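Shown next as structure tokens: one chain only, the form predicted on its own.
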Amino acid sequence: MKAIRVREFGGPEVMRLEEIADPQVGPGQVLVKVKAVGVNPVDTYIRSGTYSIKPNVPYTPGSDAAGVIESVGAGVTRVKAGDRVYIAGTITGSYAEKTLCNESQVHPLPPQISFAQGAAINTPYATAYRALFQRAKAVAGETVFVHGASGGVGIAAVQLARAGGLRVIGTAGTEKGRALVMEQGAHHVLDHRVPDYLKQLMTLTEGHGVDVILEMLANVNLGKDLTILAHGGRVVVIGNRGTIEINPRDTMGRDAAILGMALFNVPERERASIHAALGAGLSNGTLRPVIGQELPLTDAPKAHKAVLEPGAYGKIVLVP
């Protein structure tokens, strides 16, 4: 089979398409024929060698995909050959024509959800759900501010928050992105490139501020985020690319909290709860992944550059 391989950490150019042997299923494992692959910013951090998780090289990148079960190992009972699934983590990496998974890492893909959309589920939607409901413990009636809402995680957060009865305010840096965020259910959308957008936000909340902020670029925004929280407000740091100086007093007067999160920290029981909720939302039409770009697997280096560029619009997927 063909797969993207990384033989040394570095820039996007270290990813190369190679011919390798098909993985062999063992007990409790499944082999998935990959139809689409989800590209996430974390994939680029791991590839560069700067992330806290460093796989042994050579390795195949990626944890998200969608496809069809090709074969199953002994003891597998939840899925069978021919089933459509989305993948939430793999043993051998998802940037490939086939990938080996534990049975617990594959989940049913409803027939109305395309493979490209299926590849856009795991990291974006699991991250958004974890941030909103397990870390921030958001409840219906609260106001959530999604800072950078036009990308994969942002769109997921808008859909989940709206379905959960929250008032949703999002931002995006382009007119096209803002239209998308509004289409996905936000009550208000602001342009975060306009100098007074946070003043506009405070006006929308009648000066009270917001209860929850989902922050995709904490190294730029965290200090300002703390000044627009309501009493008891929570910021969940989802994305960060550097250091920032903040004033802790901005948390003290509000009894505010800064919460970090990373999917690899999620306990198995809570992970199962996340995917049960996502499965229900996909089945009933509440959750609708938005695809911004589809590229061939050979364009993995191009996808790694694009996923870090400003002006995000939906999800980038690779097609083997």
Ligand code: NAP
Contents of the next structure:
Amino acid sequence: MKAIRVREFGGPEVMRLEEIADPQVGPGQVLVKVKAVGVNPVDTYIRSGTYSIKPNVPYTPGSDAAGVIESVGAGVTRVKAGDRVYIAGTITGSYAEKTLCNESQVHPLPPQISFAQGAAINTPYATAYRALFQRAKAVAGETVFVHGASGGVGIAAVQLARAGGLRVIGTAGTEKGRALVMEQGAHHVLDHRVPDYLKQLMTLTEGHGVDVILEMLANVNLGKDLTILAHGGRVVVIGNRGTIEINPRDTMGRDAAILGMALFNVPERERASIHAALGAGLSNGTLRPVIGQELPLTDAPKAHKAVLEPGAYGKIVLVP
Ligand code: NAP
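For comparison with the form predicted on its own, would you give the structure of this protein in the form predicted together with the ligand?
Let us now look at the entire complex, which starts with that chain.
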């Protein structure tokens, strides 16, 4: 099969398409014929060699994909050959024509969800769900500020929050991105590139502030976030690319909380609960992954450059 291989850590160009042997299923495992691959910012951090997770080289990148089960190993009962699935983590990497998974890493893909959309589910939707409901414990009637709503996690968060009965305010840096955020269910959208957008936020909330912030770029925004929280407010740090100075006093009078999260920390039981909720939302139409760009698998280096550029619009997907 063809797969993208990384033989040394470095820039996007270290990813090359190679011919390698098909993985073989063992007990409790499934082999998936990949139809679309989800590209996430974390794939670029891992490839560069600067992330806390450093696979042994050579390796095939990627944790997200969708496809059809080709074969199953002994003891597999939840899925069978021919089933359409989305993948939430893999053993051999998802940037490939086939990928080997544990049975618990594949989930049914409802018929109305395309393979490209299926590749856009795992990291973005599981992260948004984890942040909103398991970390911030958001409830219907609260106001959530999705600070960076136009990308993979942001769009997922907007759809999940809207379906959950929250008032949703999002941000994006482009006109196109803001239009998308509104289309996907936000009540209001602001431009995080204009100087007074947080003033506009306070006007929208009649000076009350927001109950929950899902933060995609904490090293830029965390200090300001603490000043726009309502009493009892929670910020979940989802994305961060540097350091920042904050004033802890801003949390005190508000009884506010800053909550970190990493998807790889989610315990198995809570992970199963997340995918059960996502399955329900995909089936009932409240969750509709948005694909901004589809590229051939061989263009993985191009996708890694694009996913870090400003002007996000849903997900970037690779097609083997
Ligand atoms: P993405 O698709 O590239 O989207 C990035 C988002 O950040 C876009 O909405 C972008 O808006 C926005 N943004 C850019 N500048 C901003 C600013 N100054 N203030 C607020 N938002 C800004 O990436 P993603 O997949 O959604 O992931 C978002 C971040 O979360 C990444 O850093 C990723 O590594 C991280 N993440 C963390 C976890 C975890 O487990 N903690 C899991 C998944 C993702 P415009 O492009 O419209 O300006």
